[in-house]
Amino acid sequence: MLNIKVLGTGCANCKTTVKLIEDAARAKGVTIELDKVEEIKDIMSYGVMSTPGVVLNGKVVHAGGIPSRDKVELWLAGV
């Protein structure tokens, strides 16, 4: 199972990123564990300065803006 964390304080882009990942996982039939990290100190512990950020199995794979659907599908394909 993929562990995905979306880093962000709850802004519209962060919520859109969460929905995009959930929708893509559902469409691909991939089981994920999705967590939202909203505390600034926790976000900064990943070295992310611009949100939303995405952490995949402990590794930052995206930061600053909504990732493309294609990019999300590539992450999910790597399961």
Contents of the next structure:
Amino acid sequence: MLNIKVLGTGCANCKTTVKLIEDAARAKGVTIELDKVEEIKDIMSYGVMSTPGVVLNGKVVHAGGIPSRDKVELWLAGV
Amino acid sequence: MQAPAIQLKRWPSQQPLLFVILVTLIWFSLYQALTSVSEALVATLPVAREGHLGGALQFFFYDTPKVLLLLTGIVFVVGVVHTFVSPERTRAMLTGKRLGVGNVMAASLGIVTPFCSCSAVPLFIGFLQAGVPLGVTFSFLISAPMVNEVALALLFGMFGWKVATLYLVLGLTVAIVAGMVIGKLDMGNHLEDWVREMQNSQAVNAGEVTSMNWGKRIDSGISHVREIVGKVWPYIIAGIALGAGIHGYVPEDFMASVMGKDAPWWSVPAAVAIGVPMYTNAAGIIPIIEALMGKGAVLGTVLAFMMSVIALSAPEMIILRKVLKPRLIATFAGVVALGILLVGYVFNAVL
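Could the form predicted in complex with its partner chain be shown next, to go alongside the form predicted on its own?
Complete assembly follows, chain above in first position.
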């Protein structure tokens, strides 16, 4: 199963990102494990400086801003 | 029916050059038509053009589209510029830079680096981790929110390029000097302990930006417009409506005694003191400022007010408290406020 973590201190963009991934996963019928990482220390341990960041199976795939829907769908497709 | 819509959506990235030329042309012709359209609009309404309501309406109908047009244009350009600069790249450029040169670079990069105030803390730590000096990091942190594209676009739209340039130069100066002062004070031991442990720890470098073609850059310009303009337009309209009210109804020279040329010396510090706890973005504050100036307030006092609203805010202090000990926060706020104060006085004296 895909594990996706959204890194962000709880700003509006971070919440939008979480929702975007949830929606895309539901639309595609993919089951994912979605975590929110909100503690600054934990966010920093991924080396991300601009939030929201997205971690896919332990690897940072996105940082700084809301990812595009296309990008999210690529992740869900496991590419 | 969906096919043409999708084609239209993909068109900018397929023919970026054609798209940019066409959009630029439309943009300029709209901009040229503003005054006549706003006058025509007011003329169709059953109000006297010379009356209070007529004046307020004309101001509103002219300013709203003008500001939105300028904002859209500049935000688009900045969105494209952002595809060339990432915080990671900025950090790499600043690593190991000395105080002075580093501060100038940090403040300048603050203008073009994509930055959201909610990223301030991760960015702050990320910079320190990579060995960017504390003072240089602060220069970036002050300049990034204060000298941003929205503020510059609005100032340019409402006061012209001279005021926008002055704001740019003075904002950078405050950021550079404040960062240098903080660096000189050597306050590294006033960082929270866990942050100090991370300092110079050689950060992990997260996914580098992949190279983009122009189609993608244009696309990200468009999505930047959608994101920023989509977020700030209600503030702008509310701000302009309030400004229009002041414009039409508050008597001329009302502000002159409080914020004008002959106002007492304490009017600048008072403006800053009122501005700090206020928290709004450039979009909400600038239309109000334009109206205040129309009523006799002087530019220096007004700009000091604006800078303190945008650059220093209570929510930001609370977030920064997670990484800075109170003395460093107080120093940061104090130095920046002092810088803004000087800007206000200098402006008032020169103009």
